[in-house]
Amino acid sequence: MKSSPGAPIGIFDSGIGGLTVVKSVMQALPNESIVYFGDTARVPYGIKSAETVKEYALQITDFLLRKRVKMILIACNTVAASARNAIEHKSGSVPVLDVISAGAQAAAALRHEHNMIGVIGTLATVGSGAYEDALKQQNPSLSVFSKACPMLVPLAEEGWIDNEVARATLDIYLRDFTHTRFDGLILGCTHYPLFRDQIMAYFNNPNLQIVDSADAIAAMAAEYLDNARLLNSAPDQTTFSCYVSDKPQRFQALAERFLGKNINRVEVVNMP
């Protein structure tokens, strides 16, 4: 069944990581109504099995598509690295976009000197290989130098984004890159963009190009659903709806204070 430019885009992630996705969309597209789900319940994605992200992911698509969504978007690189394939096929009609996809894309378009793309991640995402082979797809001349971040989701989580410990972490993880000519420095986790002016003051390098998979796949969606004509075309009654498997008021303040709005409810849902 075709979807209505008036229907609503799903986006989700393991926590309030994807909340960087939420932010860009909102941004780019300021008419579309929005249903978020963060699965507060089952956070950190990245040190768990792939089947098991699948089966999570795979639970959360069937929420979102009986909200009657128009589009999901895979806010988690975990989830995206695991189970697209997966979420596509469940998804049938619906379009799926996802941003390790859109983060290769927005990289391999950057001005390149030493042909060398720097990728922070999960465990998870860093060991599925998933941003060396959509890069390589993109321009097969580039070098790609990956390193898991783990111990950035939970402090992110936590609210520590600027404190001792977040900067000593920071640098035991950024060290390597200190060593490596790069052009670019993929923020492979949508936690990450949270640390983003922190980790400019890190390298402190102002050529230093970071991408932010948040922005480049709200720039995709948006292509997408102008091509698709689906625009929303009644912009005065959107809505934002968020949901999420546990600690609604604790998500509820992280949520408003990163996205500088007030959130007039944070629901529940339990998952199987």
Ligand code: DGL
Contents of the next structure:
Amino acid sequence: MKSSPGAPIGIFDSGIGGLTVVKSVMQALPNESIVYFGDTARVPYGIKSAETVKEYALQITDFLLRKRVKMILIACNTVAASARNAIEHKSGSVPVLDVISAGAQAAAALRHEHNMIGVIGTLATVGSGAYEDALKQQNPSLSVFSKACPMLVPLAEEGWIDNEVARATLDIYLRDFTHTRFDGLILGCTHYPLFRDQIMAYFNNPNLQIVDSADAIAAMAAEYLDNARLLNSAPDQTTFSCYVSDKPQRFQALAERFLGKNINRVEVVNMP
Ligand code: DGL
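Given the form predicted on its own above, I would also like to look at the protein as it appears in the form predicted together with the named molecule.
Zooming out: every chain and molecule, the one shown earlier first.
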């Protein structure tokens, strides 16, 4: 079915992390409606097998297609690493963009001195080698130094962003990077931009180039919709619909704090 300009953009993640993408899309494309799905009943994805993540991701793709979205943004690196092709196949003519391609493109455009890019992500993303592949496609001379940081996802879902547990966890994960020369650090999990200030403080280097794929995918989406003549032409009717597979008690408060705006309703959808 052909996408219509007035239709919403579908964005999804395993939980709250994809709201980092929602925030960037709202800034880059303020006239667009958004349908967000956070799979809060089944987060975290990053410690699960690729088969399981793919199964969940295809169920969510189905849900978004039923909402008649005009584009799908995979706001989850773990899903992008394990299920991108399957999602694209299922989506047919509805375009699909993902945070790994967007992040790799942005990282390749950084100032390079050492030709080394740091990547932090979930066990699944780092284990898949998806960033190595995507970066090499952009520039074959780039190497990757990566580290899985699985504990950051439950900390973010809990809202433990800036306390001593979060700082101690970041110290354990990031200390290897202090012995490595790298040109930029990709936040290769959409939960991690929530720790951006703490990561900057840890490295204490104002020149550190951080790649947040949320901004990168929002810019890609804007370009794509413009070229495809799919930008919304009735901006006074934009909506933000937020769906989750379970409603953790603090979800709405955390999400509102993070987006800096009220969310009228967070609806719970039972996944099969
Ligand atoms: N935010 C997701 C990502 O970008 C997944 C986190 C998780 O569920 O483990 O990989």
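Numbering follows the first chain given and starts at 1. Source: prediction; values computed, not measured. Superpose the two forms; the largest set of C-alphas matching within 1.5 Å is the rigid core.
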| message | Could you check, with the core superposed, whether the Cα atom of Arg250 shifts 2 Å or more between these two forms? | response | yes
